[in-house]
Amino acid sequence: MFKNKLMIVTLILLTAFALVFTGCGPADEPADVEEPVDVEEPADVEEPADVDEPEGSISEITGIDPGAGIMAATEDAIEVYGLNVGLLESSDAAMTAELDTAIQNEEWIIVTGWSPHWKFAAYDLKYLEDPEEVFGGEEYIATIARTGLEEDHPAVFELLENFNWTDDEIGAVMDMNAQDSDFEANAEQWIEENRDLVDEWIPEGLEGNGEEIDILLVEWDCALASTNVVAAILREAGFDVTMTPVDAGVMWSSIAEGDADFMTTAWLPGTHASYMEQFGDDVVEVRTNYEGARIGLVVPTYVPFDSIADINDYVE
């Protein structure tokens, strides 16, 4: 019996040792641990579109009044570049309203554009490159008078000979006009704030005594600025000034026929080239009053193309 008990104790001890050695191991070799399940890598997820770069397409160019030279140039550009877009006739005010709406909604838009214009101060815009030079190069803005104005009103003619200003000066008036449509009051305020410059323009003997002066203009922002400033100077000197807005063709023909005295916004040599060719012999180019004018097609800077030649790639 003793032997049997000894055998039982021996078996118990052997079993205990077996359990100890199979349940533990070195610290750097842990017991079998369930391997983590491999997690499948997520499929490539498309990056979200950049909300600051609106997407869109183009179907038309928003223009201004049909008599403007820039509209004729835009029609030429559509033909030269073979553009599959229409040209919408509207007005300067309607064009800038469409531009504002498009930018507020982050939509693509192409508009006819020119400098100087207040929209370049209000929005981030760019001219589309024009490799075929359909819109020409840099231009200037000139004052055009009827023949005989110098003889009839020599001091008025001398004022027009003296009148010229910089981009900052005309830009200040255009910005005032964009904020408040009382153009006459804005011109008077600008004159008071720039009296030294204005006094350089005013010749001796500029006295109107109620004499009538008729000025024509197209309702472009640059024309509203320059015409109202010159008109305010003449009114201050005692002239009875009438300003009449017309389209470009009527403006040129009326001055050539002597039915109006002058205009301050002839875009030369390109935009109004056809009018100068037609009426140049019957008018007087008094002087350049603004350097660095430009016309072309304009888009918000977020629009992804930079050249007129690329427009068809984005036509809807």
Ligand code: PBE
Second form
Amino acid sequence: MFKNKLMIVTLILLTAFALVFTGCGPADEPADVEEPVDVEEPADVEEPADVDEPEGSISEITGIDPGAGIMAATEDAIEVYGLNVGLLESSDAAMTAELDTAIQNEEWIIVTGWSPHWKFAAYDLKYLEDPEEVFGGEEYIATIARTGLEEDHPAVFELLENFNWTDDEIGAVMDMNAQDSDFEANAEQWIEENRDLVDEWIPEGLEGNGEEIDILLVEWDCALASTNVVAAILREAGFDVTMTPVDAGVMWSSIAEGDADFMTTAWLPGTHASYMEQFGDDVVEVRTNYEGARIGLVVPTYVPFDSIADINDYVE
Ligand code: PBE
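Go ahead and give the structure of the form predicted together with this ligand, now that the form predicted on its own is out.
Following is the full complex, with the preceding chain placed first.
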């Protein structure tokens, strides 16, 4: 013990003498020693890490049905950002299944994504930044009817003028649908559990007496939720309701031509802008049924890029 202390003291003294006699002032020394460490060490450590980091690669964006506005927006994004990726056509259900598989295997995946959608509650996901604003900003979802519905079925039209809901409300229905695909039964159960709200939507004199109402939808989760809830209210009131899943273009054109009564899934002002331009004069925009919708490109949070502008760095 004592010996060690003595040695340490001796060493300190010797060092101090050495510094003084070699002219290395204490001010110079730390600079000489630390500079190379500061400059080189982080560079040495980080460079290979950057190169090794990608544990996957991207070759395509998993899309949905070709008529969806988000598919056209994604084509635009591929062009605007010069992305070296393809866009895969699929459907909401198949895209979400792909997303699930990728997440189970911790693989990278980019999907066409939007809110409201139950996938955000089920997985840790992030929207990629879109500095060129190709996907636009906040959207609203509108109910669109054929011309003449108001005259033919005033109480149905009034129900549509009243129908609107929040993120929590549509979210609850989408969650039920994600667990169990009996959409009609889920809508009926949700109505039972939200009777007060639903009663506020139902106008006096909503009585179907077997009259036919034709509703169109595309099988997007949000549309399945809203369409089935409105359809269940109408069925309960005695209407003979038909819900027909179609392509987005057919949904818009059929309502414009008066072949169907209404739909609850027009995404405006951006996603369905081209449909609105084409058919807007021949349909009736009844009301906004949901506010705060959004579209974009979505990835699991573990994917190492945050911006659409960086995708090409990770393309295989
Ligand atoms: N969506 C969901 C649709 C509208 C609803 C965003 C996928 C689209 O046309 O892109």
